[in-house]
Amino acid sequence: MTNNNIYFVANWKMYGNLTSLNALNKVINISRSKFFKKAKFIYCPPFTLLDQFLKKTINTKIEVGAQDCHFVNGSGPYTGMISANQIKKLGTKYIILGHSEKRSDGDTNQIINKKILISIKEKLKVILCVGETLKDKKNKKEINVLKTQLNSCLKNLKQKKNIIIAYEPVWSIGTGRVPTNADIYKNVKFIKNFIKKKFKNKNIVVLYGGSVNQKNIGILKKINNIDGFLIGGASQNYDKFIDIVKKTII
């Protein structure tokens, strides 16, 4: 781990209801422990739970993020959508953008770029997801894909402040398959060098995401150039999530 904080970002996707809030109780307790003072907890529940999560986490170390926003800010005739401005006004601090599941729904790099610029303007901290498909990997195009995604998604961004990168190989998300530590290290190194060159700044937070669970975290935590994890399925179960945190830090 290369930064003072170790990030644990819980992406709940389209799961959870009001009873799911109870999953936070034990996480809130360990977040107050001196043993986990380096852990930075960020929960990204569905839009329907944002307000309740924000209320539940008042006066705790846990921060709350959204999973997406519309590429038009403010308000307008966009049925079913929510803007970065609306998300920010709730009190939300983070937002996940560019997740492969949104890309498969039609989010291009250009659309993601619009969302990023709007979110940064609203002073939201962006967690930008990048990563290659299995076909890209087989054709050894991982670096080219990452370069294209970073160039396009961060276009016209003046500084890297409030940008976190999550390296998430598409072929690993929800499949149980994880790249080798050497491959993750190589791709994260490229991302960090790219950001350093683009923004003339050495400090950049890069997370790994893709089938992170309590069984493989002991191996993944050995990768010394990542700054934490973006966790999907395992984050919805507080015992599994806490186990990941403990095995990373203790």
The other form holds:
Amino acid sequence: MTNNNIYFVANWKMYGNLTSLNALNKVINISRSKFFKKAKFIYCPPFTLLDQFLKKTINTKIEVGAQDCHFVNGSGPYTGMISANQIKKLGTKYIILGHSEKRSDGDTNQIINKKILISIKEKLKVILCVGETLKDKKNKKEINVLKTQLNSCLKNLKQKKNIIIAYEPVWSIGTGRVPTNADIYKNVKFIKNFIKKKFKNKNIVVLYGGSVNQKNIGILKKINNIDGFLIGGASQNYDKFIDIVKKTII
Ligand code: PGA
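Could you please show the structure of the form predicted in complex with 2-phosphoglycolic acid (PGA), as a counterpart to the form predicted alone just displayed?
Following is the full complex, with the preceding chain placed first.
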């Protein structure tokens, strides 16, 4: 880990209902402990729970994010869609964009770029997911893929304020397989250098995501250029999530 704040982003995907909020107090309590001062907790539940999460986390250290938005902002005749403006108006601070599960639903780098520009305009903090497929990895194309994704997704963005990058190899998400620490280090280093060059020497928060769990966290936390984790499956269970936080920090 770096010496900065340590991010723990919980991506709940299409899981959870009202009863899933009951035990959130466990995380709220942990977040108040002096041992976890450096930790930043961001919960990204499905849209249906955003409002409840926001209410339950008022005056706590837990922040809330959405998992996507439509590429048209404001309001309009877009059945089934939710805009960045609607998300922001609810009080939400963060938004995950470019997740591979959305990319496989049809989100191209160009669409993600539109969503990013809109979200930044709405002053949401964007967590942009990038990462290679297994085929890319086998063909040693990781850096090329990252470069293309970063170039296209961040096109026309004037400053890197409010951008966080999550390095998430597609082949690692939900599979139990994680890259070696050396590979994560190398790819995160590329991302950080890319951002430094593009935005003139500014540091950026970069997270690792993909099958982070209680068993591998002890190894993953040794990577000294990452600023935290984007956690899917393991974040849906509060005890597992807290265990990951404890094992990272203590
Ligand atoms: P996972 O998901 O932890 O279940 O692999 C990570 C993610 O989708 O962001």
